[in-house]
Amino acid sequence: MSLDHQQVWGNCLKMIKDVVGDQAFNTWFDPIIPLKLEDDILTIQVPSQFFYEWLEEHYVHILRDVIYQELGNDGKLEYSIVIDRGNSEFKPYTINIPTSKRRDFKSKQDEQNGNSNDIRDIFKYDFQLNRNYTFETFIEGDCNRLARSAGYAVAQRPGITSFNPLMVYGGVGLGKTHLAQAIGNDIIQNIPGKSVIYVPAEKFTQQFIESVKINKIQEFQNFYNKIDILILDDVQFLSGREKTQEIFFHIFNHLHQLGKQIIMTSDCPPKDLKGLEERLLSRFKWGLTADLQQPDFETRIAIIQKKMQADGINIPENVLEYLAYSVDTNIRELEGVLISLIAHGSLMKRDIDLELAKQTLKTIIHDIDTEVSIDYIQKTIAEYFHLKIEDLKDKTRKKEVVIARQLAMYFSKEYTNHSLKSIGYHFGGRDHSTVIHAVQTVNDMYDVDNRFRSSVDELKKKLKMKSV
């Protein structure tokens, strides 16, 4: 049956979505249009030269792998780049750029260790690590210093340190996968001959189920028993899967007894993992458990600077600080905002400034767009007291301005998810203690001043109308 370009690209997108974040997928892959498929060459249209360069720089290995999966060893990719968008009478003007044919889709680990393609066929798994995940691109801060130091020590002497197993845990988007793969990439780069396998727990489970179906359980276990460094990502997904836990228990014991390195990630510490056998949990505690926390302001600044430097892009200091203060949840969301900001600037052909940053965040951060934001609170308070928004950020100590500013800080704490430090930043760079004092002052005055209470209640109604 002949393949259709729409079908092939649709299958590629399914695989791509499994390995990139939602924000990156929506920004860089959703806009791509498949044009044709001829002689195992899939042609895709991208909206600009910048778009093409970004894909080639950051996602070329993913694109080539999915093309290989769909079209085989002779599969190629060709870009059709829109130079002029045209009009209703003339089609867009484009240029075509073919990618170079990939000489081989086996990973470096396979080349070094002679892993059989039969194993890959049985388990339908690509052992390639993400080459962008390195220690150089992993920004160190107080939030992750222990985990990064331990990971680096393991990379230098896998299986020899007391950090075996190494368990790294933390919330979504804090860099667990990045750090785990950085260890693997470092070992491959500096210790030739070591076999490194990175596998998400979900994929490990799927492989095991497949081996049961085709009566290859022993081959499955033998394959993992020969590995030098095993990286198991998101181990919490083994919860409730008794047979998978049992096979992993035996693999774990075998590798550990031979001095092989085991690295795992989880969304919580071992003591809080539910649905896992106690004998397995006890082994998770043999080595070192290190956590990743939410990045502080300084670390977020460093992440943005590193990202912009890598992409050769300069952004004003006020934009950098605005992003660092506004996105204080996790690294993945921060990187998603940066990707979108760069894309918006390119597609709209405008410089990155504070206004563009605010527009971009409105399309990404739920709190900024659909709920009450600090900007909206400041606007509402300023209009109510017949002031300018700048007055709320100014250093003036006029009584009417101070009261308005304290109310704006109070409502910012009540109606947004911003930290106290972030709120203070939006009011002229004040510190968190000023915000705490403002909230306490509003609460005290609300209890004793009827006129003030009436104003607060009226403002609450105005702000609630926005949040509905």
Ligand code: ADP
Second form
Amino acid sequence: MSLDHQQVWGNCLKMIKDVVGDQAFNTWFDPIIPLKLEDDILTIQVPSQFFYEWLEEHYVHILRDVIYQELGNDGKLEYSIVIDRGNSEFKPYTINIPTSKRRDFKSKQDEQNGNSNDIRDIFKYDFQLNRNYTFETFIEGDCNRLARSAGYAVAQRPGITSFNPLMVYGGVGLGKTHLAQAIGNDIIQNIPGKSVIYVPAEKFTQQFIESVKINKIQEFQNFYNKIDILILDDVQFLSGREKTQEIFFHIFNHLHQLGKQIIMTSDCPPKDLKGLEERLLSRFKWGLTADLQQPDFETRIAIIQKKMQADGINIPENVLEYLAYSVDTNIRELEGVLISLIAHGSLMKRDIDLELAKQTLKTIIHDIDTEVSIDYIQKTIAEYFHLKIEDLKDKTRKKEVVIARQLAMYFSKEYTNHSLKSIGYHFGGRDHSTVIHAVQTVNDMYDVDNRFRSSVDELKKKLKMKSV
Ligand code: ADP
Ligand code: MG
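Mind giving me the form predicted in complex with the ligand, seeing as the form predicted on its own was just shown?
Starting with the chain above, the whole complex follows.
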């Protein structure tokens, strides 16, 4: 059967998208154009040398896996690089993906020859651990200290510490998957002979459903019963799936009894997990539950520095600070911004400077005009009044500090989506009524005091300028 290059690449993209996430997908895979498929060699066109290097550096394993998946054992990938934009002559640059590290996939032919009700098929999509997710690359901060050190202890002595199961929870993009995989990577590196399986709960569920279809539930269970370290990512996905929960319950008990390590992640604390059976929830409490919080400013700076360093890219201090101030939601978003910034710089053949950073941020964070961060507001106000940011958070009752603090609260209420409670929290743990009072005071003074009004207007402009 002859396959078409568009079709093959389309299938590859579907798998890649699952693995790399939207931001990386849009930046690095969307711009790729499939050119031809000849002799099991798929040729894809990438926009620059830098793109090619980036793909090879960061995504070679995934690319290799999907190509084998689609084209079988002899599948290869070649890149054609557009050397000069605006010039239709492409100088092709060809490399082959080495076949030596192939995992035990069944080839396309085997599948086409029937015999597809093999339990191995069910596990064929399990992509390996991401090698970049290590403790070394996981920056420590107040936001993750407990979870990180518990994870580290588990990695040194899996199944032996009392942290079994280890349950890590936290909001989206805060590092659950990274930390869970760091444990897996560490064990593989340092304790030979241990079998580690990382599986997102969603994939676990799919595998289970497939095994039910081909009547191989026992084999499914046997597969999981045999491993030494089980990492189940995003357990909240099991909610409402009774049968999958039941089989997981049995696997859990089996592994736990044998002293095998279980690591789980969840997007909320176990007590808030809806649709999970009580008997399963009670198991989760046997070990340790640790949370990941939003990173503070210093941790964000450290994360950006580390990522840039890893990619051998220098960014000026002011860009670093600008990014850390502007993106305070989660680390995935911060990374997305960095990746786009690097890509923009490379495509536009420009150094990374503040202007490029602002432009890039504008294209990514749509509501940036209305949404600035509390950090950024505090910084702007502190600078304007020649104060330290800490002054806005501590208890000083000096008049000029009080006014600055009230203004910062006022702008936080006007320009962010934070609740009154959350705003109070960002100002040294103050009460929500203090924030209400601040907003009222600013409104009152704005109406009666001309000088104050022009300061407020000036600050408004400054805060809005941020995205221009
Ligand atoms: P989650 O699973 O909680 O949604 P991820 O583990 O996927 O989050 O993390 C999102 C991105 O942020 C990943 O690329 C990860 O490497 C990065 N990241 C998260 N926490 C840290 C950290 N403490 N240090 C460095 N990078 C981090
Ligand atoms: Mg995750």
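Definition used throughout: the rigid core is the maximal C-alpha set that superposes within 1.5 Å between two forms. In this text, all values refer to a predicted model and were calculated from it rather than measured experimentally. Positions refer to the first chain, counted from 1.
- When the rigid core is held fixed, the Cα atom of H61 travels less than 2 angstroms between these two forms.
- Relative to the superposed core, L232 undergoes a Cα shift smaller than 2 Å between these two forms.
- A displacement of 2 angstroms or greater separates the C-alpha positions of T416 between these two forms, with the rigid core held in common.
- In this core superposition, V439 moves its Cα by 4.7 Å between these two forms.
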